[in-house]
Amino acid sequence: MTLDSHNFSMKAIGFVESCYLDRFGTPRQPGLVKSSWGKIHLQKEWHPQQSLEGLSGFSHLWVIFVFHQNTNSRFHAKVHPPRLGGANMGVFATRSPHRPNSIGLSLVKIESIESDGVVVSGIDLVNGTPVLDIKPYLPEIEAIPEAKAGWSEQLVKTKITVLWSHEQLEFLAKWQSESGRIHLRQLIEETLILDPRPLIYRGYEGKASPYRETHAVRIFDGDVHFSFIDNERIQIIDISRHTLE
């Protein structure tokens, strides 16, 4: 790492292997999809077997990473968090990836420690995310029950149901059996009920829309196509599998 009083240069210690292959569909916060899966692969130069020693005694991990797929080209002091339905908010009062420095912070659950990295769950990290650092979560210091959550406390949550056909569930069962991926249905449903659609596509449920109404998320080696029937129901349109490059 090189630094001066205003500019910093950092090097990734590793990269994320994630069940989410694209930005679209990847949860916007950690912990929202508890069945989401990933592995932080550490570079050999950081001697993973030694540097990870002692981490197995912790249950959760802070991941400091880079939003490497950001598309913003200039700074905006106000952003539009998806959960605010189009209203704007100061960028430093949000978790928006569009920040002066494209750095993210996620709290994830440790599933296992391996010789070359850490398997984690509850992730909001896209495949290939560069990791700058990892740190153990200390509940006696960092858990603050009386903490306030600002504007996010006022949001109304809607219960959403995901609808499957019998044939789709059979395909899902085969996919899970062949891939060894457990909780595939739970992972897909938890991902979709967060509504990954951009704001511009919302609000036309049940009526004609000037935009496309069917979307798809890539999870592991599969594409899940879906559509919102209304604000409370998502219809699975199709599931297909592809070959990972």
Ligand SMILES: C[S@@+](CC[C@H](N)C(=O)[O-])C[C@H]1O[C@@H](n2cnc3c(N)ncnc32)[C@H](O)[C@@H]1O
Contents of the next structure:
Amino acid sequence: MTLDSHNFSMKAIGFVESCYLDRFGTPRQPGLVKSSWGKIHLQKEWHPQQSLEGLSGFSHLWVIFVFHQNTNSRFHAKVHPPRLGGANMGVFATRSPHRPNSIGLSLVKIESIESDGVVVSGIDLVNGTPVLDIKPYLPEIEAIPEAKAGWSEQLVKTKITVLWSHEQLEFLAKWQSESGRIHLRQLIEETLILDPRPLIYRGYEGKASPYRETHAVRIFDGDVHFSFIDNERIQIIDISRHTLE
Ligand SMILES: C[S@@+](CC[C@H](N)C(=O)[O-])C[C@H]1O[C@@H](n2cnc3c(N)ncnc32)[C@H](O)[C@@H]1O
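Could I have the structure of this protein in the form predicted in complex with this ligand, to go alongside the form predicted on its own above?
Below is the entire complex, every chain and molecule, led by the chain shown above.
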């Protein structure tokens, strides 16, 4: 790292392999989709076998990373958190990816330690995310049960159900058996009930919309197409797999 008092240059220690291939559909915070999967691959030069020694006794990990897929580099002091329905908020009162330094911080669950990295769950990171550092979570110091959550405390949560047709469930079963991945149905449902749609698409459920009504999230090698029937129900329309095309 080169360093003067205001300018820094940093180097990634590795990258994230993630079940989420696009920003769209990636959860807005860690821990929201418990069955999401990722692996933090550490580069050889950091000697993972030695540098990860001692981490296996910890259950959770802080991941400090770069929002490398950010497209807008202009600074905005106020941002529109998706959950605030159009209202804006000072960027430093949010967890927006769009900030002066595109640095993110996520608390994830450690699943296993491998010779070249750490397998984690509960992630909100896109595949390929560069990692600047990882640090163990210290519950006795960092857990603050009486902590206040500002504007985010007032948000109302809607209970959403995901509906599958027989045909899609059959496709899912085949995908599951071929991939041997973690529970795909759970992963898809936990992801979709967070409602990944940007604000402009919402509010037309069950009515004619001037916008696209079907959306797709990319999870592992599959595109899951879905649509909102009403505020509380999502229909899976179709699943297509890249490897089969
Ligand atoms: C709101 S941010 C929160 C990230 C982190 N927990 C934090 O607070 O810094 C999470 C969103 O960032 C986006 N994201 C995740 N990885 C990214 C990346 N590598 N580049 C750009 N955007 C990313 C996804 O759309 C995800 O929903």
